[in-house]
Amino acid sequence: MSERAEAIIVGGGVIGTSIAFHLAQRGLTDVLLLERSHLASGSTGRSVGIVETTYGTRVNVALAKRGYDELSHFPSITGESADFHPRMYLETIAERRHLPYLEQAASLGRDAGLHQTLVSPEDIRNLFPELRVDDVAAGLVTQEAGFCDPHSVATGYAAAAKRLGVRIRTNAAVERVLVDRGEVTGVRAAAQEVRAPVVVNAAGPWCNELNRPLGFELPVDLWQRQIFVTTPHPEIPADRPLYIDITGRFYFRQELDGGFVLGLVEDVAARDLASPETDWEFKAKAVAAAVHRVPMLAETSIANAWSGIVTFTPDQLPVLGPVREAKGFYLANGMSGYGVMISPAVGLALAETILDGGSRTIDISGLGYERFRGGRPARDAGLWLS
């Protein structure tokens, strides 16, 4: 006799575990989460864990604010720790032609109740004395931000979901979604069938392995990201703001000991999804960007490094919701580099969509996969400026 569940979630990163928790919190506890390896083994476990709320579109702000609210109160909501640490967030632009983007982001943030301030280079120098600002046109500071441990978030959601009755199975790769007469009937995993009327695709970089057999594919690019961590500098306090240069596509945050976690975005196609390797030749580019922005980092060294995979959609927005190819099949894919910070919102929105027929808390109606059909060009709506 086949195993049964009311819902199956494919993927054990922050997205899948958040959906499992929020479904169970809403009362649907007959849920089975299947993970091909171990929890947080994919993109989640290689994220830098930045949590921020500054975006240029209303839906992104709504997703990010919900994420910040839940991650910053994770113990009281889940009974687990996200290892969250509050920090201010600073993003800068190099050219004044991008000032309307910052102004729009500030306006949307204020509408959502965020505390945001447009700042001049001189303001930035007072806020972050070690930061080079002679080539900065303007910046935006946000109070609602910080960083967390993504592995703790995923395992925390999983532990809380299990206490509510959710079953979690690792080393259980899903081979196929089962469909009969246009309706989901379950999945095949480890050569066995598990029956369920609802299946959620939260498989991260592997999402299209489940979508393709159903007759569609998401336009998701898989990019490799290289992360490097410096040793602490004794003269730089460990409480400096999270920083993103949205023009130069460079970002960093500090560890608790003051070391800088550096990331430089270049669109390099991912090769090994399961075990992406560190590109040590890329280190020179990341270090050059870091030293340019914080010259004192020239006096530090690289203490650690890792690589991860990011799934980007054409408009840098996630793909959320049901599909028409199979009733009962739901997507939670294409997080475009900020899956950790919006995972609470995605979990809630998917739970509401599955149980209530639509997301009530956050309007995700514009995030369905239909927006990529018809050949219409997608407008960038995420973090990085074109």
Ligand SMILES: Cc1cc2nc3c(=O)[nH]c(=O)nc-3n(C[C@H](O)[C@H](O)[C@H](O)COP(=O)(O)OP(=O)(O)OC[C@H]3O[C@@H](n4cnc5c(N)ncnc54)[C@H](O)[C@@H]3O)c2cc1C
The other form holds:
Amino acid sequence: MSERAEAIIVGGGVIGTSIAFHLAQRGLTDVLLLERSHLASGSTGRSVGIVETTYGTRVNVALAKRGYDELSHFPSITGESADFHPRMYLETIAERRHLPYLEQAASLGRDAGLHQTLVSPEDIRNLFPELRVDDVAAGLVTQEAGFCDPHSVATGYAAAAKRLGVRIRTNAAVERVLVDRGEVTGVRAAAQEVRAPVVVNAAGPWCNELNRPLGFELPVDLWQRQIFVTTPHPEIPADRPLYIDITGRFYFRQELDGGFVLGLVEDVAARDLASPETDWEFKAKAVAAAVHRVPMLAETSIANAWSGIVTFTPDQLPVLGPVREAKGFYLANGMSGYGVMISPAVGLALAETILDGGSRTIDISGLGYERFRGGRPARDAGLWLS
Ligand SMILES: Cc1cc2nc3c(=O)[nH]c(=O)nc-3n(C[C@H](O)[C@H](O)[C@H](O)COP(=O)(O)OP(=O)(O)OC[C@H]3O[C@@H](n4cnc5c(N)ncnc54)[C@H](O)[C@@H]3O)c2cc1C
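Coords for the form predicted in complex with the named molecule, given the form predicted on its own:
The next block holds the full complex; its first chain is the one shown before.
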């Protein structure tokens, strides 16, 4: 007799494992998670782990706030560690014409109970003396932020889900989703059929490999991102705020030893999804951006580097919920570069959608795949301003 489950989750990154945990926490424990490699082997294991809550749309703020609340209390919720470290979050703009964006983010944040302050270059100098501010017009500081270890988040959710009864299987690639007369009946994996009335696509950059055979495809871009890490500077404290220059498309956080993890955002199409490699030609650009913003970093060197894939939708919001093509098939795709921080919210929203027919805690009604039905919408600036 073939194996059965009430729900199958495809993908063992932060999203799949969070959905497994939240389903089990809500009482659905006959769940099978299938991961083709090892847990966190996709985008999750390559993430920088920044957790922050400053966004320009209400749904983003709601997802991110839920994420912050759960990741900053991970041990009491899951019994596992997310290796979360609280830090302030500083976002800056180069031109005053972008001030309305910061004001809007601050206003949405205040409505959601976040603690945010608009700051002048002088205020920033006091907060982060090593940061160059002569080309900064203004900034926004948010208290509800920090960073975590994304690998620990995925393995933590998986361990907690397992304790509740969820089956987690690695080295188990799903070949396709099985559908009979418009309804999901399970998946085919390792030449075996596993029966289930619910299947969740949490396959990250590979999401369309499962979607395409069902007759639709999400308009996602797969970008390859490059990360470089500096050695610590002995005179820069290790707990400076997380920083994002939203006009320069540049960000960093510090490691616990004080080294700077640098991310310079350029949209380069991904080639090798399974083993993205460091582009060393990018190093000079990342170092130049870092030394421009924190001149003392000229006295450090690059100690580490890696690369990974992000899955962006045109409006830079995730795609969550059911599909018309197959009853029982749910999407949790297109995390648009911030899947770790919103993974708790996505897990909860999908669990509520599957079990209650709709997400009660966070309104995700605008995040269905049908928003892309009329063709590919114009690209939204998302977090970045130009
Ligand atoms: C360089 C970089 C920096 C980032 N920084 C941040 C950050 O600071 N903060 C933040 O919140 N986010 C960040 N992100 C984004 C974040 O990492 C992703 O949004 C998140 O990890 C997506 O998780 P996921 O579970 O959807 O995908 P993945 O982690 O890719 O997981 C998908 C899993 O599905 C498995 N899979 C695929 N197909 C199949 C199949 N057919 N059968 C079985 N298994 C399958 C894959 O092996 C993979 O393990 C960053 C990403 C990168 C690359």
